[in-house]
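Single chain ahead, written as structure tokens, the form predicted alone.
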Amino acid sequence: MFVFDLADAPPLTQAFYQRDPARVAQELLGKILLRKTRAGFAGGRIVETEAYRAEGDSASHAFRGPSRRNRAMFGPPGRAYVYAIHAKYCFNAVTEYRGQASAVLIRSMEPLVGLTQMQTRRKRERLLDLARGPARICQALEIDRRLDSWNLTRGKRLWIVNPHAPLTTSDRILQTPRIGVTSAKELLLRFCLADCPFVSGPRKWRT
């Protein structure tokens, strides 16, 4: 089991998010996503992400400009962008600079802490069923639109930290086309851990 200390894990800084979304998406692999509610801590290791660029990316929610729904994407880096789809939610980390509207979708997570909470929320017992997919992550961690625009760098309610055991050369990273989009499908902006069973989509591409 992956081990980390919640008491000694500062949140990722704004400078981490204030970069190209593809780079942030790749470097978020292996980081720990944490959620704190009245029920306590819950979270796990990020194992799959997708980047959405500010320019030339027709799959991005910000492609046609700002709206009430995507307003958080135009905010400062290190904020949460949470949107609803089919009565479920997906969680993104906003990247680059204010006004640029780029973000990274957190697609899959390996559950590590607060397993009972996640099993109750998901009404599932099997670990593989808890957070393998963006909507499942949000359900497991109780993430919804109330956390849209939340400051991830505060280290409260919802945040991401560095683990004490970072990725090693044995952790192969795949870069693939995004999945579940109808446009800009050719862009290689999905990143995942090649050998991780908690990844939601295909794990056969280039390293």
Second form
Amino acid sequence: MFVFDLADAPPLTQAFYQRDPARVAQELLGKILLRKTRAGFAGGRIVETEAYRAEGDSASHAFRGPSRRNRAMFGPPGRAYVYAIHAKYCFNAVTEYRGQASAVLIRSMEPLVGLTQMQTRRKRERLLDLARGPARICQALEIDRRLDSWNLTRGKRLWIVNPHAPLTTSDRILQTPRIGVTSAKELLLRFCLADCPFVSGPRKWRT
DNA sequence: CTACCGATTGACT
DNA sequence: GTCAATCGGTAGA
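Same protein, different state: after the form predicted alone, show the form predicted in complex with the DNA.
Whole complex next, starting from this chain.
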């Protein structure tokens, strides 16, 4: 079955994450985010991401230097950075570009495996309501602060793998401003699959 | 300690 | 489209 093939696929390596976050954000589109708990496997296809830098990016948590909250962003690439905002959690993959702290926020996912689990955790039936939005992904996959700094390259608990079918030229990628930020609105660091129903945000930034 | 606020969401007009 | 709930992080007294 689909799930077991994906579970056997090798996790993306540290080298994948040790690059410019904008590039990583773009290349994470179409990849499969996997979560394993006692309830089993859950996960889906990443369809929307945002890059956050340190220098020149006032919207980034790393902009004002290291703190207790953002320390994962200053650690090695290939780890998770999980933070709380508005009483909810968001999940990032830590990247690194020329020694600078950076990360990619995973904003939306097309649910593929563990649908029942995710429906239960989200208290929602519709697939469109399960993982469209960064805090919804975390609720659906039971990601919280305990996974902050988690190593994503080991293929345990939380990791990312290549899909069976990679993106093709017919999968148009959109580059837009980031959603919800109150500064650095001019930077085009959000990436998503065009015309994908599982992407969040305004219509004009979806197609 | 208090006060303010946000990389959000869900309910509602 | 608008708006308020929610709570940890942060800055400042």
